[in-house]
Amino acid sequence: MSHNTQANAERLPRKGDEVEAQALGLGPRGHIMGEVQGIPVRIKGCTAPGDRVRVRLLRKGRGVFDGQLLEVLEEGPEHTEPRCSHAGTCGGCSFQGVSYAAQLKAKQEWLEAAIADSDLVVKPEVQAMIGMDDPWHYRNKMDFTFGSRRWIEDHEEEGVVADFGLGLHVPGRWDKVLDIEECSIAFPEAAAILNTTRRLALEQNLDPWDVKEARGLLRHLVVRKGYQTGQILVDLVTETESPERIDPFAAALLEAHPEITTMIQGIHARSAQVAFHEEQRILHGTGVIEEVLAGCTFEISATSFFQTNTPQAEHLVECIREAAGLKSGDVLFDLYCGAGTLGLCLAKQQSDVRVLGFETVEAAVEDARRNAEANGILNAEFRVGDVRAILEDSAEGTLPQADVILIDPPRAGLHPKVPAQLAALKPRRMVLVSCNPLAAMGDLARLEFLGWRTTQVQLLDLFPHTPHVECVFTLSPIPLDQ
């Protein structure tokens, strides 16, 4: 029997075998988990729990196979047809083949399992996941990459253009760009702008970035939209300014898409694979767009941080407001505040509360201050500084006493010394926002040891069809008699 055909049932499966497997559940890293002869398999491709599938086993590590989906032999009850033609290759929406209800259920179960396995003595109540009414076209920002080494999909005909791609990196292949024609989670106008950009670049013979040679004019296409305002920003990131080539290109793109509110060119000559600006030119409009969130109007530039899913961000603000339980005269510390989005929304809703936001990135603090002024918010101020140093200053009495502390830390979680500093401030309540439940469990356990109990957990689905989960944890002091 050939090594690349159906594995013989008398021996254990091995790398290279094509086998039948049963899809069982959703994995927190974006895979569908399956099983072959009792051995777990992480299935790459659009399938769903309950499906019977044929997979090619790629490799095995720590008792688990990686497997590439070849065919769905029998559909289970949670199977749904993916909307995007790139699903299964792109990797961005790895759960498109799973019904949305099953996605929400799985994410809820992941968090409940993380709490059950945590070191928390008292397990908090987990509220039902807040999903979306329409889990499509929700992203208000997309960053597409130009590349001279294009990933060719299995279904494409021979002879397609292989030295120009505009889309997203294939998972695990930093050197290859998957040419994207549509994205079912990007805002609706993004696809047309993307495809026109590709067509014009090819017509005008503009060379894409070669990641191995570190050269090429076109690097990134970043598109952003104000969900509430309808305003659209296009950011074309290039290696050099080259106005003699870029200006005619920009004019043609704007003529084809009058819906574009503003267009800028970011110049980035370094080798890093991010849409970074060393300098920029405004090609059309003001260089910024506006978005409205929880009654606040925010000015958004090409490089501003802003919540990617505006409708769910509205729910996030409401969950935080309820968890914080702010009272008249309260002082709220907003730690790791970024551009102040959450703190400003809370300050706008409760003008009798004082908000102090702290962030290490100076540009983000400048954005927060500008947005506070533009919204006429006088009860919020923002400071640049390391959170550990700020908490130390607060403990020494150089800052007002915090009644409530809002914590939205980096994905890796809190610095090991920060929980003790937070507990020492003795606020009435703390609210921890996290997109990494496993890191959050460690932080919550440390705070519990220091006298704080996690009383409630609210989950939100900010990124449907992906494994990401947003959590809002409410913490209160443990009574002395307990």
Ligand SMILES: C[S@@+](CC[C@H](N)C(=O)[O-])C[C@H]1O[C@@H](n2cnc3c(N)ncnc32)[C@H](O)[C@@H]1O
The other form holds:
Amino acid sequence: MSHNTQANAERLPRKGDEVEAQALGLGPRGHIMGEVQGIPVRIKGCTAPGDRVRVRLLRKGRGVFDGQLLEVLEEGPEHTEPRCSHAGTCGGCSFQGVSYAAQLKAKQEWLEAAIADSDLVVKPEVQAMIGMDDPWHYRNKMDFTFGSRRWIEDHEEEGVVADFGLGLHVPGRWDKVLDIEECSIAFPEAAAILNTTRRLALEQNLDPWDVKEARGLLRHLVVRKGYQTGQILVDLVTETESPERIDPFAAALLEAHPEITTMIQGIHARSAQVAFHEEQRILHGTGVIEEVLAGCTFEISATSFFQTNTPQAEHLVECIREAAGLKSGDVLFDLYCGAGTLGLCLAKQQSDVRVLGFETVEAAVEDARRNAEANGILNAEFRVGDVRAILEDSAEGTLPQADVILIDPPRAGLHPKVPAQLAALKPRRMVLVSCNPLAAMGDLARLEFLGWRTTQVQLLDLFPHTPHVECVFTLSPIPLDQ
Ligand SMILES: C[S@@+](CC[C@H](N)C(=O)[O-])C[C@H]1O[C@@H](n2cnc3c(N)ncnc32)[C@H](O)[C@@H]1O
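Since the one above is the form predicted on its own, can you give the form predicted together with the ligand too?
Following is the full complex, with the preceding chain placed first.
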């Protein structure tokens, strides 16, 4: 027994201790929940429920420790070897050490617990989760960051390049970039493009962004792929245009990766750490790629919003279609429609339904209109505006009667005034899509109070190996005699 472990037997564990713990379950924020001497611990690292582990206790708050995994002492039945060497550090897919079946089960249980704890009087039926047959390399978009302060891993030797990183931020460290060399959830070609970009940038002495000084040429590398078309877009976001430095770099990258169908340069001089473009230059190809979803072809630019998991988005459209139960002549409101992906897929499948989409971001609405035209969809219209304001105006008869309302709000859920506005529209059915079950429970409870019953929930795993889960809730009016 080690000195520390012996000490544990004699006193309660404290911050800084290295202790044995039992991993018990998956936490909705991406941790593995465990226990040490009866005290809960949120474990960071690739472990699985049932494992016996050694952890370093980092801090304690509200009776729960945060702990860093040091070693798996004994593997439990759900333990799986992570595929990616960065798992456990990068934080992108914190459940890589857990069997996929156990991940799906945990997500289903979270939703069931959220429903049980909710204010809903009548609890909806939960359908079995739709998972992926092959839960790897599913992301069709990755946004990598350049940084002048690279995260140095414990096993790295002294003297390694520390002032150039290209990859992802280490969780909780906005200033440090972890060099990513492989990624098990990004589309297969993404890692090779990323590694060539790093090599060429180092060879050509292109300076990365320094987040503290707010300067440096290279800021982001965004890569996107159309799964159904095979087309690949590379977006290099830089501080300045600097064609004398960027053009030779782009030529070398394109020569090494002829699979890249289009390359653009986005210019972003402001300090915000997002892959935003104030201006852009097309360096190769058309500047856009195409993706096919549910029979529609979508044109995707570097900045347009699109579902990141194409195969699961097909299932999502199908679930929404079933939940909506559209009939000939129906008017469907697609609220918070983004670039119209969902509404357009439904409009294409049912040309006798009229779709009206609403969205605040003007560029997304322009994308939706362009995609409607390109697909010959005449039964979908899109308007720019805040849903709350649009629904307020609709009380004055400016909108047609909605038969079905599809609602796909941002993570935080609906503005508190929106449920009453929705109920006042008296549609036949509502379908709420949410990636945040807790926010959804509040919205559903408000709608229940207003006479709307949640009858069914379908869960989809859009993001395997992460704690995210997508839910499709079906709502119907409560009959007057109940
Ligand atoms: C979860 S996304 C929906 C994406 C879309 N349904 C799709 O699948 O492509 C939420 C969308 O709501 C938009 N949004 C946020 N607040 C809004 C508001 N108050 N009114 C209208 N749209 C809003 C965001 O710009 C974003 O496009």
